[in-house]
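The data below hold one chain only, encoded as structure tokens and taken in the form predicted on its own.
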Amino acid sequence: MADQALDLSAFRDVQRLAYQCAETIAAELKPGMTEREVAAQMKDWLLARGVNDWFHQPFAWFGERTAFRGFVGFRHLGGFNPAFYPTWKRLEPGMAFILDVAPSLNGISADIGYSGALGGNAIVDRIMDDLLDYRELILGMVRERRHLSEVSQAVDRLCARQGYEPRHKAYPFEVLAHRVEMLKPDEKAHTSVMHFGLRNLTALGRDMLRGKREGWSPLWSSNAASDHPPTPGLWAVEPHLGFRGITGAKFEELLLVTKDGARWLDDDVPHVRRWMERGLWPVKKSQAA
């Protein structure tokens, strides 16, 4: 349903629901909880509020796993468990965490990432502050109609200047972002395969076939497949920064791209509210230049 008009208010509502889930569960985190327990709590919270499908079910990563150490796509180089899927790793005081979930409600999907640390962590605070630069950079370059590969490469260069590793490059297909489509609405529960919703995977596959014919890709990365101007639609964008393989943080939210512009779907999101509280946002023009 890529060509039909998007119900932006509905996408905003689902994104806010996903963030509300992450904030609620994050506030209840305690030492000793495992990634699997936390991911299950997020899933139960969302199912209780009407979620009936997924782009992907909840993920939780703790400690050095937030930096995606050893992650390569769906594999983990140093162990048996697939990289992304929640493990029995336990949360400890001061430990970084990332909560990531992509629920669908009656055909409307969002994909969010929420970062923090149990009891505080100076490295996480620094990364979260610096992520503001990436939000501004991505939006500005998309508004300039720069090729998506150029935008992703600029993100990679900014990581290098700031001393971070672009850990989104460890995601499947090295994506900085991916398309999100509106699906046929209904209220029944839908099938997931390996934590990913079958309907959303099918829509992504259709986009890949269509994009191949038309010269664009629904998977936004630094690679040649993304060497094209921004494609109108909704994109779940997730710059993920790692620091020395020990700590990582990211945000993920929906970016609306139109034929002649772009904007973040919603500025009432946790990382923006955090920047406001710390006096970092909105960015002054002289500061951004």
The other form holds:
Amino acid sequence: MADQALDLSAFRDVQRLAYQCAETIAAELKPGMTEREVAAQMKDWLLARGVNDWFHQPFAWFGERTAFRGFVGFRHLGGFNPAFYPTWKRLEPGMAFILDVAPSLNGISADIGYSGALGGNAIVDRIMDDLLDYRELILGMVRERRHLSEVSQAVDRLCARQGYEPRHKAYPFEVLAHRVEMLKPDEKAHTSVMHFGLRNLTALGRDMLRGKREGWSPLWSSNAASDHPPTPGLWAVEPHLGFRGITGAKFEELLLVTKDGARWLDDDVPHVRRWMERGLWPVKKSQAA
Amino acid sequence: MAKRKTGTSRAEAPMPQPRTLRRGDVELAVYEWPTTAESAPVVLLVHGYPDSASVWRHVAPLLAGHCRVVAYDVRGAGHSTHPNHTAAYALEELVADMAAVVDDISPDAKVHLVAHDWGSIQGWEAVTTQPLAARIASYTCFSGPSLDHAGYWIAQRLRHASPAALSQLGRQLAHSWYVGAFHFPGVFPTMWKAGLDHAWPQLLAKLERVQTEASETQRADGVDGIKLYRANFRQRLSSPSERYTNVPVQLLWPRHDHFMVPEIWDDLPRWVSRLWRRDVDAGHWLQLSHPQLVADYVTEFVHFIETGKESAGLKRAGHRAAAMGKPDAGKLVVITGAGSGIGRETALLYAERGAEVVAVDVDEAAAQRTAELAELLGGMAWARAADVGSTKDMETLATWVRKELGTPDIVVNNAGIGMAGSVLDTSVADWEKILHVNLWGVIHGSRLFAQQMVASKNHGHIVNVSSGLAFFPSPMTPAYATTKAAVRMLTECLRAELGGKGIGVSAVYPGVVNTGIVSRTRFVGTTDVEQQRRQSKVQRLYERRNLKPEAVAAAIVDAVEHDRPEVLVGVETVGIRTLSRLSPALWRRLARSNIGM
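Alongside the form predicted on its own that was just displayed, please also present the structure of the form predicted in complex with its partner chain.
Below, the chain from earlier opens the complete complex, with every other chain and molecule after it.
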């Protein structure tokens, strides 16, 4: 990244656009809508605002699908799980939902996850509150330059302590986070294969090859491949917590890792604003994980 | 908590002089107990069949300190008119009588209704019929459902026609045999006249273990009250109407009511918007067997309705009502080691099934977390810190549970720690540590709570969590396996001892279950580095096996539901158990092999 300051603000703008999309569509959710309808609405909304490529196209999960029940347990098609794709499941009052989208705009990508419930849902509220601990834990450990697998294992332990299941383990390669790279800037529309943007996948593949040589992995998980110090760059971090297979929630946003530090790209994101409203953020030092 | 006494005889409590209230051609005998609290809330007591207002004579004086207490003889009972025509006993007439009494005793303020049996059937009619419902501040009822609700209950089960639904229906019909018998002309009236009236107190003493005195109107009450059934049952049960109420209802449910199955109340939340439910270890005539308890519950409910201050007991009663219809609604479950793994899963499963859960763990924060999660699932839960191996901690826990919540219905002794390494490497301190938690914990939990269950004549259940390793001798985990084998024998002995007392005892034997136990397992005779290496190696084995704590929680629920002596969880446990029986020689040879640890 040649001009870091400029790039960062561009990444932040795309992340904000993606969150704006999720918030707008979430505000208009109605009982009876299907996951496919909602995912399509998100796609149209973003295309209308200049998005011309994807890391992945929008996903929407409703009800117990937010907890990914049964997604873990066997190696789904070599780490690729078709259960991600939006289905005809219909939204009902009180149901949890997750909207997840990763748009690219002129070569700049973001990857966000937005959780909520239609009306009130005490379990979603609780998980959303608890997700703050994960955001603090991950940032704190990365700043301490702890190996990424250690950070992911600490997330697993926090899940066990809080009574959740780490559902991000149902993602391809069980990732807690993955790298996001800058693509060649242009305004052409680019190809996606099975909802995933070809250029972003290629960049990830290049990272994997390079990482293999240099001893790091662009796929951050609890596994041995992530047993290395934090690699500088942008990481889309996505802790996803499930409770008893009935309800789940996550956030996803970009973490900037530099040679000697780290910070969240943007603190003005919906889940942080929610914690502020509930008096949980900023976290007092004594309470930090 | 009120003292619960059964079967004690007490001195005759006098009835106040009745005054007469006339409605149409019926005269009602109305009794008011003297009170110093003239401006206090009014409580109206309505009796059932074959009783008269005198059935309240023990409860009424206990209430009179806090309330104005009024009772009356329903038409066809006691000193009220006994109309001849069956039609005169229709619910519409009975409720009109009640409205007349309410207007007479409390023209302005609402009254708190307390009713039993047939009085309770009238009470339901009253709280679902305007304008009378608007005159009722609260309704405490026991042992009598609304006939219309019962009509829907029966129709729904007939429509559903599942074996479970039909069995509920069949059992309720078996409990209600007398209702059918009452419709045969002549039979019961003749029995009352032939001396059943004189035998009634002895009959009650024998069958229901309650002491009552012969009443001078018993024969007439018995004969004429049959008309209540004849005038109402057929029509209400066959073509019920939808009856809803917003009046706050406190349901007292005597667990050993011979005339009612508990499921009869399952659909009540559909009809009642504000409901509390209290379970009592008693039979049908709660006001005779437990007058103090009834008085306490009524006083507490009246106080809450008048002031809005909900006591802890009523909060529990509210939760019990909300859980109605769930399989373990109204049950109290104590679980040790509930801060993680199998214990936490079991606590959450029971919470989902409507039970009230006491989560016990040596780590208070972990227990607290489990209780919070249980509440998220709509359960009611408490967290208690205790070292299960400590006599003092466990005695404190058992006393607290009994005093605050009552005798538990289910106790799961689950807390345990792991230990690996040979017998020779295991130090005395290590042995003491693991015996303290794994064996003493189960001894204390079994002993203390079994004592409570025996004392309260409760039909309780104790589940001890052993391990598949209880069947597997090996040089790898001798200390752990020894404690778990001891738990096995303790459980079998306890089952032999308590089986005849109606208390179930089960052992559950989990296999390689992926919980946090490995990270807390001590590998004796190793360095720290070696310990870590072995821990992560074993952890990987556990992860590959991926048997979930949920499976054990489900096995525990299954053990209780079917009173199973033992439940094996996981193919590895079944395999090793089978081998130990089929070929002890091969089993011992396997024991000598060191499976990579």
